[in-house]
Each structure stands twice: as C-alpha cells, then as structure tokens.
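Only one chain is shown below, in structure tokens, and it's the form predicted alone.
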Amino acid sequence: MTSVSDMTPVDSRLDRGRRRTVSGGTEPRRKPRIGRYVARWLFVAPAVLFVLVFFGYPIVQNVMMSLQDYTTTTFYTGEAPWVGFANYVHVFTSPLFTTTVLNTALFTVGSIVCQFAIGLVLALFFKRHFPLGGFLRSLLLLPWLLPLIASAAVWKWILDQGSGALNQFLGLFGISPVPWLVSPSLALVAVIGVNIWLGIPFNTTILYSGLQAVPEELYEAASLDGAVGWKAFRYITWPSIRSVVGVVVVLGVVYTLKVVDIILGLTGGGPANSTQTLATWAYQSSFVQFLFGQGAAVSNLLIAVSLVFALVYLSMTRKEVDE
C-alpha cells in the first residue's frame, strides 16, 4: 500500500481531485460550456425571429392561400373557401402554362448567360489599371441604381417603332422601322436585351471583386512557365474565382426568376402572351384578375424552382470542397 510521503506532489493533486469527484462535486468546465452555448443562441436569436416573421410566416401564408378560395370578398367576409390542389391543378392545366414556363426559361438563361460573359469580360478588362479606369466603373453602375420602372420607361421609349431612338438610329442604315415591342417574335428577345443591360453592373462589380483577390504572384509565377493569356486564365483565374461565379450564378437565377416590373413596363407580358413569364403571371392573376389562389399557386411553383436550384448548387459545391 502506498503511503502519504510516497506520493509524489502531481499524484496528490490527482487524488484530491478525484476525492472531490466522489464526494459529489461536479466538473467546474461544464458550467461555462453551457454559458457558450446559451450565448450563441442569444447572438442567433434576433436573426432566427427575423427570418421566421419576415420570410417563414409569408411563404407559410402564401402556401394556405394556395390551397384556398381566396378572392377579394375574403377580405370583408373573412371566408376562404379550402379548395385543396384545385389552384395547382387549375395553373397546371391552363394553356398559358407551358408557354410561360417556356418563356422563363429563356428569359432567365439568356439573360445569365449573357449577362455572366459580358459581366466577366468587363471585369476583366478593368483589373488592368489605365487612367480614368475607377471613373468607367462607376459610370457602369448607373443602370444599376436606377429605378426599374424608370429604366423601363426609358428602353419602351427607345424600342418605339415609330419614334423610339433605335430605329431612328437604324433608319440612317436604311433600316426600315423594327417593330421590337409589338411583335410576338422579338419582344421576348428585346425584354431579354434590356434586362441583360440592368444585370451587367451586378456581374462585373461581383466579379471584378473576386479578381482583386487572386494573388499576383501566381501570374508571375506562371509566367515563367509560358502560362500567359487563355492558360493564365484557364488554370489561374478561373480556378480562383469559381466560388465567386456560383455566387453570381445562383443570385442571378432567382433574381431572373421573379422579374416582373421590367416586363411590365415594356410589354406588360403581351403581345399575344410572347413574354408572359411565371412571375408576371402570379402578378396578373393576383393582382389584375384578383384570383389570389391561383397566384399564390404560381409563385409558389417559382419559389420551388428557386430552391431546387440552390440544393442543386449547394450540394456540386459540397461535393467540390470534399474532393
């Protein structure tokens, strides 16, 4: 048996420690970690309720909406109809549906896609430093910090067939007037037009932050190796700015997605329905028609393709920082 003068002074603390363990004492670091944790909480709690009053309870609501009766009577009768899928089954079976549908797709790729490589070109071109460069870029953000509807005034003034500023332009070629809004087959490529020069100075401004990030000596390193030009971009920036890119990408989509003022204000989704998209549909059937329901059950549809695209986007990034 040990005794008490054989014990060295680390074996003693050891053995007072336990004794109080016995005794009935608890470990003194378990209190704090719950103090760690009960304040993360607290410092999550005020953006946890706002994102549940601003954004949960609304889409919560939208939802009941859509499975409801719900017209302008609701309002001073209180009464709304539960009507189950009747609304989804209603904008599922309507003929408008697959040509909106059709219409938001190629409304939101072509102007993604353009918007991304005109963006990405122009980032590019102001990372090089030239006189007056920080005085283009500013100028650039002015179609981003006008009002939409204004902007859309403005182009549905260019566009006009008969005076519009375009084909005034056009008409010194010898170009006979463009009917660009009026026309079922090139009003969507105009409202696509438009809305690429109002997203331009979001891509560029994103992009051109990201390229500000990329080290210069990985391009003085690589040029030592011959990787100048296209390779520098391929194997350099490209890599380096990827998650930049989704960033622009899946912001852009559901931006794309609810546009519905640029629309309205050229075309109002017409001629003959040619740039009639989801969005402006939900607008129209809840606010011109006054069929709540049936809004609610096409933006509800778009809110589904929305969060499809983000899961999908999330997860290929997922996937990409595992690898």
Given for the second form:
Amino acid sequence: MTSVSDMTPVDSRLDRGRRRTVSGGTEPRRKPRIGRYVARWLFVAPAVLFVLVFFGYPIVQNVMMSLQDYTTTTFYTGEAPWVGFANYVHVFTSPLFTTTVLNTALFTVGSIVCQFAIGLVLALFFKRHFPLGGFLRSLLLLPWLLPLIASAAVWKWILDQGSGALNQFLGLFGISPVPWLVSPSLALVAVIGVNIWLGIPFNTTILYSGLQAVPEELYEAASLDGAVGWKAFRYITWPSIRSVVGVVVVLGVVYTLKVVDIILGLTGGGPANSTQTLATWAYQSSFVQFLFGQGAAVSNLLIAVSLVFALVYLSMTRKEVDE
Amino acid sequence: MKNSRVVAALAGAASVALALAACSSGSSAASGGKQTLTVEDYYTATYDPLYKDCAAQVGVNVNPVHVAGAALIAKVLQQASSRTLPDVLMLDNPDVQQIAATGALAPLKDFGVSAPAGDVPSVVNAGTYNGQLYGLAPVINSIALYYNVDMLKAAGITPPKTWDELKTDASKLTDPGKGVYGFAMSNINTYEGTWQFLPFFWTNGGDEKSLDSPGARQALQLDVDLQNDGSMSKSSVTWSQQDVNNQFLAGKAAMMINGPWQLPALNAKKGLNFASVPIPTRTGDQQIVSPLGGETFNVPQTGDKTKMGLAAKFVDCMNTPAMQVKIAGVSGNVPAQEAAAADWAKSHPQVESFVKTVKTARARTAELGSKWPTAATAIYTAVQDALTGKASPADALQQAQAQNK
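To complete the pair, please output the form predicted in complex with the partner chain; the form predicted alone was given just before.
Below is the entire complex, every chain and molecule, led by the chain shown above.
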C-alpha cells in the first residue's frame, strides 16, 4: 500500500524535472526523452518489484492454495489436487462460519469504537500543556512497545478467575470472582478489552499529531466569538482532524481484522469457540489441523474484507492530496 | 496471515542456511572417515549422551538439533519441501502417520529394522502407516490419576476405582472455603484437552469414528457432572496439563490427571505427598484404554542411501531394551518393551501406574490415521461445548460427529 502512494511524489518530481529541462534544454529532444522514460521506470522498478514479490506473489499463491487440496503431503510431493471451490463450500457451510464472522465483527467494531473514543479523549487531554505531560504521553506508548506474546501472557494472568489480579482487586469491593476467560459470554468481552488497551497508543499518537496541526489562531479567533469547550471541538477541532480520523479508523479496522496473536495468547479461540475469529480460524485450519486449503480460503475472505477498507483508505488519502 | 507467511519464509531461509552449514560440517567429517548423522528432535541436550552412545555403536558421529516443541512440524514440512530433512527425525507418535503419508519417511523394513520383540502392541500401531512400519518409540507414556495422599487420608478415603467413586470422592475432597477442588484435569481447546478426555471416552466404548455413541455420552456426562458438582473448577476449559499440575502442586486440587513427565516437578515440591493409580473406569470390570504418548524415531527419505542405512541402524540401536531403559532414566517415561517396563516399575514405583496403563494404551492414529486431527478437534470442541453449557453432552457430541469428516 505504502509503496503505491510513494510512487506519486516520485512521479511528480520527475515530471517537474522534465519541465525544467525541456524549457532550458539545448540538446536534441528525442534521446533524453527515452533516457527519461527509462529512468522513470528505473525509479519505479524497486517499488514494483517489492510489491510483486512480497504482496502479489503471496496473494496469488494464497488464492491458488484455496482452490487446492493443499495438505502436509503437498510439502513433500509438491502435488496439490485441484478441488475448485470445495474449500469455500466447506468454509461457508461450517457451523463455525457464522460464529467466526459474528465474533470478528463484534471484535472489530468493539475494539475500534472504544480505542478511538479513548484515544481521542487522551489526545485532547495531552494537547494541553502541563508538567510531565510529555513524559506521561510517552508512557502511553508502552502497550505498543511490549512484545504481544508477553502482553498476552501477563493479561492471561491478570484475568485468571481464581488467582488473577483483576478479580483480587474486584474482591476488595465484595465482587465475587468473574470468569473472564472461562465463560463463553465474557471471554470475547475480555479479549476485546485487552485489544482496546493495545490499540490506544496508536489512536492517541495519530490523533495527537492531527491535533498539533490545527492552528492555535483558529481557537483564539473562535474564543472571541464565544466558541469554547464543546463548541470549539465541534466546529474547529473535529472538522480539522476529520481526514486524520478517517485514516485512524480505516487502518484500525484493517489491523484489528487480522489480529491473531493476542487471541491465541489469551484464549486460543475458546472456550467453546467463543473467541474464534476468521483470523484465528484460518490459523487453526492451516497450522494446527494442516488443512492449508481451507485455511487459505478463510484468509482470502479476510483479505477481501481488508481490501475493501484499504481501498477506502486509498480513496481518502487521494482526496487529501487533491485538496 | 501475511505476517506468519513472512516469518515462515524467514524461518525457511534460516533452516536452509543451517542445512548448508550442516552439509559443510558433514563433508569435512566424512573426510575423517566417519559419517555424521543429524538427529532432529524437540528434546533438550540431556539426550545428547544417549545419542552419542548409539552413534558409537553404529560407528558414526552425531549432530543433535533440538527444535522448540511447537515448531518441529512446521520445520519438518519446510525441510520436506526443500529436501533438507535430517538423517534421523524424532516425531510425536500421533504425527508419524501424517508425515509418513507425505512420503517423506522411509519404511524401516527396507533396512531390515523391525520392532523389538515384546514391545507394547500400540507402539507398532502408532508407527505404522498403510501396513508399513515407519517409526519406533523407545519410551512411552500415558496418563493416570495422581492423588494427594495426605488429603485422601484426612478425608478417610482410598483412591477411586470407578466413576461413581471418583465423583463421591472428588466431592468429599472439595473444600470451597480453602479453594480446594477434589479433581482437576485439562479440558482445554487443544489436542491436550482431547488427550486428557480420551481415557474416559475410549474405556467406556467411545470410538473416534462415531463420536455420539451412548458410551461417549456417558463419558462426557461424567466430565460435566464433576464440574457441576463443584468438584472440578470451571477454569478447566482453559487449563493446559501444566496448569493442572500447578493446581495440584499448590494444593488446590486433591486429585488430577497427568503424565509421568510431571514427576520431576512433583518430586521437587517439598511436603507434597503424592501417588498415582490408573484412571478410574465406569464399572470395575472395564479395562482402561488410555492414549499412547511418546516420540518415535524415524528415517526420512534424504536420498543418501548409505546414510539412511546408518540412520536405520541408529534407530534400531535407540530401541534396544537396554537403550530403552537408559532413555527412560533420562526422560522419566516407561520403556516400550513390556519386560523392561516391568523391571523398571520395580525399581521406580512412582511410574508403576503408568507401566500398567501403557500396556493397554491405544495409539490415537490407530483407527483414523492421518485424519486423526479432525476427530481430535471435534472431540475437544464437544467437551468445551458441554462444559460451558452451550450444549448438552448428547447435542455436543452429535454436532462434533457432524464435523468429524
């Protein structure tokens, strides 16, 4: 994705360069034009090559795999019988399909809404300058800096029903132990909670930088007109950071859809598949049950959904450039 | 998905590099006259002296490569596709058929190697695919019922032999005030959960081909009853066997289901007075059928006939009864040969219940072969559905059977 958007400035810079040489050029026109043409592609080539090798090839391979009976045997013999859409049929008719789609939707929407709301509140809070503000803001990045597997292990301990820190704390207020990761109805809530904690730094950081870009004078002028507090936010802050908001939300959705590690670390998709998402299902099929074809089919669904959001993101950033 | 692919690619590159390194060291050693066999396992360096023993007998050098447990199969698959398989490969016994089905393993008969006389029958079953023997496990294990001797004495009870006794005893041993449960086992949503449920399931006539038999329903009902009586923690659906052992070590479970590999940890705990018996059966006259645990040694198809022959000799050596006993000493498991195991039990009373259990143990892949993972997934899903109250045991097993194809 990034490389595609990188190409635009390179291209336009080249164009500008050409205009300059053309206007001041004394040499014959034809030769440099071919040179320029080649140079143009040479600049683009690394990016194209990178995209093809690291994005194009795996995706094509994944689509192929989803149409084959790709098993452990394939690794040795290289043979994967063509099965058409059998893997997709199996996926769509599996009782796990509705469960995982619903869980994926709940997980994504729940995570994004809360991450964004809390992230925005924190970003607004840190916009005010106060002692230790910078220090506290950097502390906020901690969840981001910790290895995911380590965070998952610690959270698993915190959320443990019998000896977990959270239930010990709640016990002080006379609340009986809550089966966070044990009850099928609570496990998804707990996993979403941990993912929110994980996503706050990203939201805060990006929204904070968006807020920094809003000119102070706007607020000064508005305050003369009596627009302070909520009104200032509604009529100045929000419209100014709207494009940043769009980017944060769309990227957040794409990142959240594919979360595997935190769920595997906390519940492994359980209990009774209550935290199984499309991403963990794909992982389980491929790397636990060795049904690589089915795993690829599930992950292709995920890629398709992500792609929709990625296109939204692209069109949003393109608009920004146009503006 | 994308990330894991990148990681896999990097890991693949790394293993190729390692393989190249191994090749170069191999050829230099060969110039000294002796061949070097690479042995890949998920053990630790404690096995190296055992390997050296057998290497000396076969007349080769040995280069042990220890891979972290969970990563072994992924690595083997990469090696299979890049033709960089080791000379001797250790596999967990339920994986043997799956890997043998790929064609990456050589039948041991080609080298004149067969199971040592007197090995437990399920060892041969576990190592056999399509009528050919591909791997042999020198030492084996299974699971049994550990109990806290002091707690049972205080409650005035002897270890349970039947399901009814298990239920009443577990309930007597439970003390909510102290946070002590009478019974603990792993019902986690992984193959570990399936493995722990199998003794109840199989002993009572359950069959992986038809998961919703009446016997299977009774077995699952027992699991649910133990939880609903309050004798087993509801957290058991999230416990690995290690977690179960920790509960037992902390005195929070009076009885637990676990294997002999926990003995070092149990013995290290001061003041813990424990013993074990075979897992209770529904009626007193049922014969316990537990899953067979343990790792086999196999000869991959590397293309180098001379080395494969030497590797087969190495596998043969590892499986001699004398060697089995040595390996048992390092691993805490049971020698695969019945006579050797019986001797072993005399000098190691702590493994006696396991020696009894493995005699009639069953290989998980004995019936379904390389299709076992699907059944195993269906079984732990049924257990989880029933324990979390999402479905009755009968419904849970019916749904599982619908998934089991």
